[in-house]
Structures are given as structure tokens and as C-alpha cells.
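Take a look at this single chain in C-alpha cells; it is the form predicted alone.
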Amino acid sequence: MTAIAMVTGASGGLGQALARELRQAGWQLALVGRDRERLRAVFNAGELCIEADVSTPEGAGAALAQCQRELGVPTALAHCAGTTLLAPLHRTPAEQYRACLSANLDSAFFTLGAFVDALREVRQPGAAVLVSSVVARIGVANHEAIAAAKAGIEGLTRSAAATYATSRIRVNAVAPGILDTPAVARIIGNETGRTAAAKQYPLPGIGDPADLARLMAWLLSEQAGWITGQVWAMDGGFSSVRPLVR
């Protein structure tokens, strides 16, 4: 039997890296995302695509729900959905900040929420990874907001690993820096925003999407099974070292 593996955000730049990843690992694909048409305009049609809001529990709900329903229960989850936001705390209006924490921190509990329900209901192991943020890690100015709900995930995703490793549910964070992917072209869209954004890391560079997916793929793999609670950083040393100065 085909291993299904559910994965949200699936039309963004990470989303779909994995995607290809899984693909190619032999797991069957439900691809959840607001937008069933992006989806759809994005990835084959012969692939499951769900369109839900993760960031309510019952959008969360829903999408394990049409999973189990035209696939069976997933036995992984890699959740990328969430979005950034750049702006010191002075400038960040609450509205801003609670839509911020939504995309991120709520999404990620609901959907890990409706994973861990629904694997446990049939008695089944299963792995899950999280996406947190070189911000959580260390700090970076003006990104109190996004730094505060990477940093949550990263705390779901210790405090899970406890809860449920009786259950032989593994969960799992990864931590990049900034990835070449459309969510941040704002900022890398032209060669000098380019050029300054790869100079803050100590291997200098805007990291590949796709080495992403391939950690996470293998985090959620048998590979990875006595592995859980832990935040893998792909972030060429930006959260650990600190580079000579020439």
C-alpha cells in the first residue's frame, strides 16, 4: 500500500519543492491550499488537491477529512503554509500581527491538531515536520511578529514530540534562512536586495528551496525514525556560527 503523505501550502515555493520530492519518494499526495484552482494550475490532475483554510480548526478538520475520504489517513504531514512580515513592532498593527500569527502558529497547531486525532484514532504511527525560521533562532531586526510565530512552532513542536512519541508520532521542525521562493521576491527581486541578503550568511548565498524538501522528505521518512522534538537549521550558519572578520 501506497504511504500518503499530506502537505499544506503546496502551491508555494516550498510547498511545491516537497511535493516533487515525495513524488519521487513513492508518497501519494493530498496538496492542501486556499486556492483549488492554483493548485490545480500548479500540479497534476490526477493529484489530490483540497481546498481549505488550515489556520481554522475547522479548515484543518476538513482537509484530514477529504484525505481520509479519497485516499485514506495520511501518515505524514509537512506543513508549509504560512506567510512573513517584515516591520518593527512600532509599525506592526494588530491586525497585522494576529493575521501573522493565524498563517503560522494557528495553522500549525489545527493541522497537527487534526493529524495526531486522526492517526490515533486508527491506531497508526506517523511523522509530521513543521517549518520555523532562522528568526526564531536568533535575532533579526524587524521581525518581531513572524519571529514570535516561528518561535511558537518551535515550541508545539518539542512539547508534541513528548505528548505523542508513546504514540510512535514523530514531529519535527526545520529552520531555514531565506529561501528563493516567491514569498520573499519583494526582497531578492533584484540583484542588489539580492546581493545584500546573501551577505548575512556565513556561507554566503539564498537558500535552494529544493535542499529544503529534501530534509524535510527525509524527516518524515523511515530514515529519520528514532528521530523527534528536534529544529533542524538550514541556514548556512547564520543561528550557530559567526564568521571571520576580513
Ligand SMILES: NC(=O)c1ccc[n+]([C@@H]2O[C@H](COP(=O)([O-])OP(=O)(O)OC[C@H]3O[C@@H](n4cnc5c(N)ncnc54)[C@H](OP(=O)(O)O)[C@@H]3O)[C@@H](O)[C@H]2O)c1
Given for the second form:
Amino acid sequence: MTAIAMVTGASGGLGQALARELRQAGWQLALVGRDRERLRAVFNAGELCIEADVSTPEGAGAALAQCQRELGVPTALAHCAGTTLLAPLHRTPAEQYRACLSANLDSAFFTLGAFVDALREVRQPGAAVLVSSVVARIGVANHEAIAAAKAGIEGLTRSAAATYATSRIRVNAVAPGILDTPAVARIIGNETGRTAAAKQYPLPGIGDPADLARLMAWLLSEQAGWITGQVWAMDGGFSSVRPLVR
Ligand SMILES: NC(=O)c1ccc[n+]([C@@H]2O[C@H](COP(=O)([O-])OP(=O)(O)OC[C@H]3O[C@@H](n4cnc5c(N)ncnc54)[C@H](OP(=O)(O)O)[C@@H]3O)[C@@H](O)[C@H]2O)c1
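Having seen the form predicted alone, please provide the structure of the form predicted in complex with this ligand.
All chains and molecules follow, beginning with the one already shown.
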């Protein structure tokens, strides 16, 4: 029987790259997004596209339930739904803060919860990978709301990994620097912005979502079977090294 992987935020830049990677690795996919037409435009007709807003417990539960009904219980979860937000604390209205927390942290909390419930019911092992960000690990100006949301995801990762280790459910996260996806098109969509962004990194450049997708697919695979509770950075060294300033 082919193992089933659920990908949230599947119509986004990272979600699409990861769906390609997991498909190649032989997983059967359940692709989740808030707009079925958007998913249909990206994926072929044979694949299960689930319309759900996973930032609510009801939406996350409904996505898992539909996957179970139509394919079976997923043993892998890649939670790619999320946003970015470039705004200082004093210019972040309450609604924008709440939307950021909802899209990133609530969605991770409720989707991981529904995934774990489904696995525990059938007493199966499994693996989840969540998406944090470089801004959770090192103070980056003008990122307070997204930094808070992503730091929450890292705490969630470690605690859930501890709670469910005895059920053989692994939980890891990745923490990328800027990635070439629609989420940051406004920042790197022109040559000046792209060059300026690339220069911020010790290894200058913009992250390729396909590279991160390979890391995530590996974390979900049996090759990473003894790895849990970890946050893997892919950020050109931004969060860990300081090159010599000339
Ligand atoms: N791009 C970067 O530079 C960067 C850097 C660090 C971390 N990340 C993280 O990487 C992940 C993937 O982002 P991406 O770069 O692939 O961005 P993207 O292309 O904008 O895709 C993100 C997807 O998340 C879904 N989404 C957005 N808001 C949502 C909400 N409120 N509730 C549920 N789903 C929502 C959207 O899907 P639907 O509209 O179809 O539902 C969207 O396709 C995110 O967690 C992001 O925070 C990105």
C-alpha cells in the first residue's frame, strides 16, 4: 500500500515544490488549500485536492477527515501553510497581528493536532514537518509578529515531539531564510530588491524552495527515523555565522 502524505499550503511556492518532491519519492498526496480551483490549476486531476482553512480546528479536522475518507490516514504531514509579514511592532495593527498568528501558529497547532489524533486512533507511527523561519532564531528588525508566530512553531515542535515520541510520531521543523516564492514577490520581484536581499546572507543568495522541499521530504522519510524535535535551518548561515567584515 502506498503511504499517504498531506501537504497544506499546497498551492504556494514551497507547497508545490514539496508536492513534486514527495510524489517523486512515491507518496500518495492529499493537497490542502483554501481554494480548490487554485489547487486544481496547479495539480493534475488524479490528485486529491482538499479545500479547507486549516487555521481553525474545524478546518484542520475536516481536512484530515476527508483525507481519511478518500485515501486513508496520512502518515506524513508537511505543513506549508503560512505567511510572511514585514512590519515593525508599532505599525502592526491588532488585526494584522492576529491574522499572522492565525495563518502561521494556529494553523500549525490545529493541523498537527488533527494529524496526531488520526494517527493515534489507528495506532500508527508517522512524521510531521512544520515551517518556521530564520526570524524566530535571530532578531531581525521589523518582523515582530511573524517572529513571535514562528518562535511558537519551534516550541510546538519540541513539545509535541516529546509528547508523542512513545507513539513513534516524529515532529521536526525547518527554518528557512528568504525563499523564492510568491510570498515575497514584493521584496525580491525586482532586480534591486533581489540583490539587496541576497546580500544579507553570509552565503549570498535567495533560497530555492526545491532545496528546502528535499530537506523536508527527507525529514518525513524513514531515513530520518531517529530524528525528532529538531529545527533545521536553511539560511545561508544567517542565523549562525558572522563572516569577517571587510
Ligand atoms: N518565502 C519566504 O521567504 C519564507 C521565508 C521563511 C519562511 N517561509 C514560510 O514558508 C511557508 C510557505 O510559504 P511560501 O513561501 O510557499 O508562501 P506562499 O507561496 O504564499 O504559500 C503559502 C500558502 O499558505 C496558504 N495560506 C496563507 N494564508 C493562510 C491562512 N490564513 N490559512 C491557511 N492557509 C494559508 C496559502 O494557500 P491558500 O491561499 O491556497 O490557502 C498559500 O498558498 C510559510 O509557512 C512561510 O511562512 C517563507
